[in-house]
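To begin, one chain is listed below as structure tokens, in the form predicted alone.
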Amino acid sequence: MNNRPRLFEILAGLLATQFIVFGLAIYMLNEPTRIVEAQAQTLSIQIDDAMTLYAENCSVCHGLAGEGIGATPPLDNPALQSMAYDDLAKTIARGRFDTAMPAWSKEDGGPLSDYQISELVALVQSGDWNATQDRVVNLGLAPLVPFTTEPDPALLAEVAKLPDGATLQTAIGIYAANCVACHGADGLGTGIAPALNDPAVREKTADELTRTVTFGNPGTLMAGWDNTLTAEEIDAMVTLVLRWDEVPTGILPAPDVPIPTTAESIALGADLFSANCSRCHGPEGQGTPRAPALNVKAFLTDTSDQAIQQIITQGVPGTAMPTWGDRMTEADIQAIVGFIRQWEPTAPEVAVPTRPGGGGPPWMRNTTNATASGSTQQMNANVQGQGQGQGQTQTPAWWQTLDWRILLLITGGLSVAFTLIFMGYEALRNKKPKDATPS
């Protein structure tokens, strides 16, 4: 009898040395996927960020979706994917010499940290450009220019006719199909690049002309060509520059680009909408004596985004159409434009006017408000679910979760505890009762 203690102290023992054996199994088992898993989740949280860093600060130059513009590369390229690390951060932070490439990193007088840097180089490698469209697009980041457009045919026959005619033709083309995305349509220049079709450009030499379109300009977004053109392409080009006074006006249309759009941004549209539009043009577009209907056939098929921005950002002298550009920012009024065009496979011929203020029986009034408001909602709930299925993890199982170190603080204090039941059990059983004391 007197052995059972130290026999229960060593069954004790034994039964927390196996709950030991058995958490560093679990451990080890699950340690694999656990790396995994959290390597995952890292860079899924890199690559979100990378996304908007990517908007805010590449998409003017790379595009919407990594995919170039004029003479930028494309960053959705499988050789960059397989890029070294280092030599891809190495790029983004320092920049490329000779090219419009600027340094980034704030050592080099740019205006990100090395982590940010490290963040976009896991977008490059790894990232989905499509969401990475729908994040610079729900930024409202965009770069609204026209990427290509096709010259007036009757207008460039007419170029054949003036003197070294075919040059021009080639120097059109090749300026459509590369230029016209920087340097707008009749080469009268955009928002992020100059007039080419300027007199004080055409002041200067063929020579300064021809070295800035090989080598590009430092400091600015125009890139070298040299390795894009020919020698003759890249003369002509000079050519074009240079005679352009002779050229027809409207040789190179703006193009119709329709406005990008994403479920999150046609729901902000519509709530935009809602709140500032459809006094005056009715619920759903279809018009009051106030304002004219806007899903509406005629409307839609002949009016591009570009016009119904330039409309809504300027309004209409002498109507009641105001401006809205002093109100909104541009990535509003660009929702607003993606709400209204997607009418357009659905609107009708004829559009009805309705009342200002719900006009018609009672029981109508405010349906389409709460159609309109429904589908909203509808997509917003869309929006949340495609998040979840894009941006979010599955929780992961509770026993998934357990660290080895909490499994060995359990057994340990099992151990601890089944010790001082058995020592107490058998240090009460084997207490003698006292001897009665005869009073």
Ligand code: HEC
Given for the second form:
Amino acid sequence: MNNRPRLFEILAGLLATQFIVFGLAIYMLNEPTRIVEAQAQTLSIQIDDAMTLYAENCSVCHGLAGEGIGATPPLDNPALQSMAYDDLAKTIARGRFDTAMPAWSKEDGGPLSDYQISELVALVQSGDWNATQDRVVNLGLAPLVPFTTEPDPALLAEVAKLPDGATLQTAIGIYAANCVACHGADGLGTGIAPALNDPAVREKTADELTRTVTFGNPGTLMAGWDNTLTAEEIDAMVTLVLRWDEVPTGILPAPDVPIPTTAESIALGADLFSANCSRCHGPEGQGTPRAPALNVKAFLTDTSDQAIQQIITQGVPGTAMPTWGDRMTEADIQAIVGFIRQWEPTAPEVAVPTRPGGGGPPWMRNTTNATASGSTQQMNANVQGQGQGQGQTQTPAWWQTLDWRILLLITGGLSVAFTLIFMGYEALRNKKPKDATPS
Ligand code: HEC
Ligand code: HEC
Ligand code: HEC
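Now that we've seen the form predicted alone, could you pull up the form predicted together with the ligand?
Below is the whole assembly, all chains and molecules, this chain first.
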């Protein structure tokens, strides 16, 4: 044996080095795309969390889709998108002193961690407000939909004849635009704010009421209105509150806003309907001898979403129509209303009730099942499509999908294998002549 390195040893070394260099090169090519993708993925997870946080904590004041309500500013606002990260995080963490904007960080007595606040910053700066609105609706937090209403013109004209009628008219207009969402039609209150048209409130002093409307009640949904309304307008609001008993009923009607829906809420409504309602109202709402049709033009065009929700919640006393409010959440009932409302465009003028006991002709039951499950599947597909659409990236090239650790393993493994093969080959070559000489 001579000491000169063998050709094969050199070759093996070269090959191994080449594999490592090749692996590293692919890894380096890959790295920038990988980082960008990882960042995009983290961001979309953060925004996803933040949409739930927003629905649970912020939508009640800032609106279903960040559009703002009354005195509460919008968050879907370009100025906030370009605001420095720290300033925005600080606003959310510490709140705005002397306004209704509470402090949210645990440090300042709020419920959210610093990480959750950073997620909310990501939502405000690069989130999708349509998707956020869907989240609020899906979580059943849409009952707090902000709404405004139109005062009844005939009744408003009558108010003009009352003493100081112009002031009352002004206040009614402001109430319709800013207060009705919380304090309800005709000032009669809602689940989230007390009645203002109430003898107990009329016993309060004008000063006390002025203070509440001007500065709000910290820690409640009642914001201060001093940024939005002038002193005269606030006086007018207090006059209205104190003299509400003179104002005709019906002047501030409940608005006819459709209940918001999403693909998920309609799918839920369809499931709930077939589980709870179809045995009386028919699988497609076409009615049975036990209960009237719901899938008819006249009923759907004449009945607002609010009215249908009311009927389902309270039932119809003295009939077989049960009270569903004890058994279902408000979100469930709204999902059913959204599902029923979908029939309106195709609803027949006259419904043909199915026979009792589900004994309808077989072809009818088949089509029913087919359309029901078909549409649900389609909706699920839509939902999934939307979800995937968010973090959309182009399909990566094959080498972009390789993890660097796998690459190193493969190249390392190959070099070791080649080295072993060549060493084995060398050993064989050195052995042969020795074996041959003795004989
Ligand atoms: C009780 C009502 C209320 C709630 C709940 C609320 N906010 Fe606010 N928010 C306000 C008000 C009022 C202001 C305006 C303060 C001011 O006048 O500067 C505000 C201001 C803001 C601002 C600054 C807007 C700007 O244009 O300067 C941000 C950002 C904000 N809120 C985020 C949030 C987030 C995120 C949440 C949920 C974690 C939330 N808010 C919950 C009432 C609320
Ligand atoms: C986001 C919901 C919301 C909006 C919008 C709102 N309020 Fe309120 N308001 C409340 C809540 C909640 C309270 C009860 C606060 C408390 O518990 O102290 C309240 C309390 C009041 C009170 C005190 C009632 C009492 O019994 O002392 C007055 C007066 C009042 N609001 C007037 C108004 C006026 C006027 C507007 C419109 C310019 C308005 N509010 C808009 C939620 C709201
Ligand atoms: C046990 C039978 C029964 C079940 C189950 C039932 N209903 Fe009814 N429903 C009735 C009857 C009977 C009426 C008619 C009441 C009347 O005479 O005004 C009715 C009336 C209604 C109306 C008003 C229709 C109109 O023309 O005024 C609506 C809306 C309605 N039901 C929705 C539902 C929904 C949604 C469900 C399922 C959550 C449901 N019902 C479950 C028996 C039932």
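Between two forms, the rigid core is defined as the largest C-alpha subset superposing within 1.5 Å. Quantities reported herein were computed from a predicted structural model and do not represent experimental measurements. Positions refer to the first chain, counted from 1.
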### Query
Would you say Ile26 moves its Cα by 2 Å or more between these two forms, aligning on the core?
yes
